[in-house]
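Just one chain follows, in the form predicted alone, and it is written as structure tokens.
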Amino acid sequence: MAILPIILSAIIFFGSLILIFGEKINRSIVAIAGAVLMIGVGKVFGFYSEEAAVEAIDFNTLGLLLGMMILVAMLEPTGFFEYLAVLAARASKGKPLRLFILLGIVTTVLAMFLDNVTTVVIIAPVTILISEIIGVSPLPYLMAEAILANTGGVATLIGDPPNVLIGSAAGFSFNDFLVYSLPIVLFSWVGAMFLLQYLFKKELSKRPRRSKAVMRLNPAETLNQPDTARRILIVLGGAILFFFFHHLLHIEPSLVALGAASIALLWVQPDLQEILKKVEWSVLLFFGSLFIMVGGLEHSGALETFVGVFQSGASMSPVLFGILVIWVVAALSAVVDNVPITIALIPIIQGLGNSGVDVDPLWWALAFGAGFGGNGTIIGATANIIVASLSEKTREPITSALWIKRGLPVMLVTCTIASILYAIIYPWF
């Protein structure tokens, strides 16, 4: 095997990531200037194509991404979202606490069914002002909302970028995942809210200087499309539907997502353009561009050297194996975007199934590690990075050293919950 061709693929896509983690450079720019290099010196040194980049690219997680996010631009400007913000507030009745717990709770069943960074970019502003409206603080609502939108993503195969991933690699269904993730995500995301709760108790012990002023908001005034969001929701509730029996249909998650958006357009007709203009492109780029990277590895041989090296640790016991790799995952994922780590280690499961080792344990244990992971710092997760620019607005803007005081002990204590029941239910895995 040729030295060379491995040691530069490898510069090229653990360059990337250093560059991706500097944020000093648009993450989709960095990738994709990644890609052309190394499709570039893969023709160049033989070991890569154009034919074999485009084959690397996983159609299926472009298209339910893409299909998700037409749906979610359709829906945002209805005020649907704003709406349910509206009426937890209102049924909090201008306590902190309450209002703590029914923002996280609608935080978390959106992150479950759109992706976590459209579920933040959508809760977050209206978290603010409502905030203002009563006269609290936003930043532990903020903070809790990305957290538990980290959290509550893990959940279903749609809620987090990485399980798309996972799911498309591994064949695992709608159903898999509400099988096997949702009860640990349950427990995990229990044990996030208490320690979020004791973590903000100062902030959430003040007496609101308006309290009554939240009964005076009227959630019928933020639906300002009531027929066209009741259109989308019965079509993404039939996409849902979809999602649950897609194994047994044998059709590809993406073809339920694009088809529905395509029935969504065709019942609505909204401007084209403009649902166009808001759907995530250089998301989908960076996700692509990811993906050829990747390809370029495998095509090197460098993947053949990382899967030997977990080998070695895979000999282990396979429960202990696990747990370590969402230690490890979470780990990295805490420093450098968790959908370049999961883009980089799927094939290397992949390949360790190959030579004979059970992975279906371990993917889970890697959806576990990514998703909880970044929650440990505000680089970690692009919602985390999404609420503390907006926290800037605020009298009380969220740090990165904040961030690690509260976040980092939540991400601690998902992890070891997760890792304790994925020990439990390990031979049902």
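Here the rigid core means the biggest group of C-alpha atoms that line up within 1.5 Å when the two forms are laid on top of each other. Numbering follows the first chain given and starts at 1. Worth saying up front: this structure is predicted, and the values here are computed from it rather than measured. What changes on going to the form predicted in complex with the partner chain:
Comparing the forms between the two forms on their rigid core, the Cα displacement of I11 reaches 2 Å or more.
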The other form holds:
Amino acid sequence: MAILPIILSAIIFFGSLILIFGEKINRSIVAIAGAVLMIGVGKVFGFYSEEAAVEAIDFNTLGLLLGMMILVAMLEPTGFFEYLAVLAARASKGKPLRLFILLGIVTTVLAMFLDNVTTVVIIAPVTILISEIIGVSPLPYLMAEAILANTGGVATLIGDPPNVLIGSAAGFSFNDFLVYSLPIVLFSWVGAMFLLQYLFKKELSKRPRRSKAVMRLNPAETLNQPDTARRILIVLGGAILFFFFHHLLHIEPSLVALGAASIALLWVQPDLQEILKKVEWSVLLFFGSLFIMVGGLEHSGALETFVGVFQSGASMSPVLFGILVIWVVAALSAVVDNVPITIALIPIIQGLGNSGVDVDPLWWALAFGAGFGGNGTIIGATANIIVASLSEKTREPITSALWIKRGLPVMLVTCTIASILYAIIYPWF
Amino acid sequence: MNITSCMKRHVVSIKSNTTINEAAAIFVKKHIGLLPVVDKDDKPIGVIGMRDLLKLELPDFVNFVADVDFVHDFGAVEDTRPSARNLNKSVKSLMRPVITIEEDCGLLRAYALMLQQNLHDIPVVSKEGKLIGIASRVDVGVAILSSWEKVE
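Having gone through the form predicted alone, I am curious about the other one (the form predicted in complex with the partner chain); can you provide its structure?
Let us now look at the entire complex, which starts with that chain.
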């Protein structure tokens, strides 16, 4: 195998990753440029082509993300998220600990089926409202929401972009996630919840000055388009039902999501321009471009070289290797975006699989590491950045030091719980 | 007709070392909505409006939640007061850049400027830049409308 294509493709890929992680230039712009460069250089040196690049794009991932983005974009303006938050607030009767748990549950459940970022973007402002009217600091609630959304998202195929990627690459169905990921996430989530309550003990034990004010929040008035909300929820419910059976019916999750999106669009007939504006095209372009770059690595033979390196690691005890993957990926995800990490590791795990290693457990290790690692720092996950930048515009900003004090312990505990359960469940993976 | 025909010549103004609390007392006593901040030569260097002070008390969520209709009781927010430490700061932290008009400014120009810049009161300065008056939307508007009486 020629050495030059390997070196060139590796330089383009890792150069782009460094720029992406440097965050000086928009990550999607870097990725698009990197993808184009990879194809150009690949053509000159004869290891890559336009056709091969198109083949490298995982349209299943992109379709699933697009379909869910359209559904969320339609659900967002109906006020449904606010409605749930207000219900939680009323049910808590303004008692901080109850409010903390209920808002955490609402956020987690939404994050399990919808995009974490959208969930947090909508729940966080209502959280600030609720805490201000009862007269407590919003910080514990905001941080817990981001952390619990990141944690809960790992439980399902559609909960988190890394899961979408892993599910598509490994061929895991929606139910596979419910069987293998959900139980581990459930234990980790409970662990995270208890730990957060302990870490915010002081704030949560303070008596609110006006807890009764929550009872005068009117949930009905938050639903500004109840009819639209009802229709989208019916479609979403139908989609989730289909997700349970998609592998039996031999349909890809992307078809379920895009099908649901098109039914919702037909039924509601919203202003399409408005909906499309809310779809995160830059994220889709980012994913597509990374796929093209990784395809270049694959075609140049660079991936095979990396796989060789990892193979020596895989020769250790497989359980230990899996736990190592959880922790290494978690550590990386705490400081950089987990999407490029996942996209880069997918072909390596696939390569290990081709060389005869049982990789199913490794996929799950990757999912846990990528998901739980994001809780460690303020920049570890987009949801963290969202609540932090929102809180910056309030009287009590979340600092990165505070995040390390509260979030890092959660990351360590959830990764520990996941590692222990991983070792116990390993024979069944 | 120009702005001098309708402006108020007695302007209440403050210096930039005035504290927020002192400014609040002036708003209350004089029942006004805008205080020009002037330097030692009486030249305006900024303004502070009643709404800039009220912002200190407004809850944060008002900036994030577009429609607060469903919140029927602002609860603890209703009886929060800014801290004494905040109130003893000088007005500099709340001061906004000033938009002025010169004394020879026509009424319609003055009105259009207030409309576009969303100003309720506008300080008037002399050719030398000294603060000589202040006009409200009502002052300017009444002056314009009163000219309609002469229309035949």
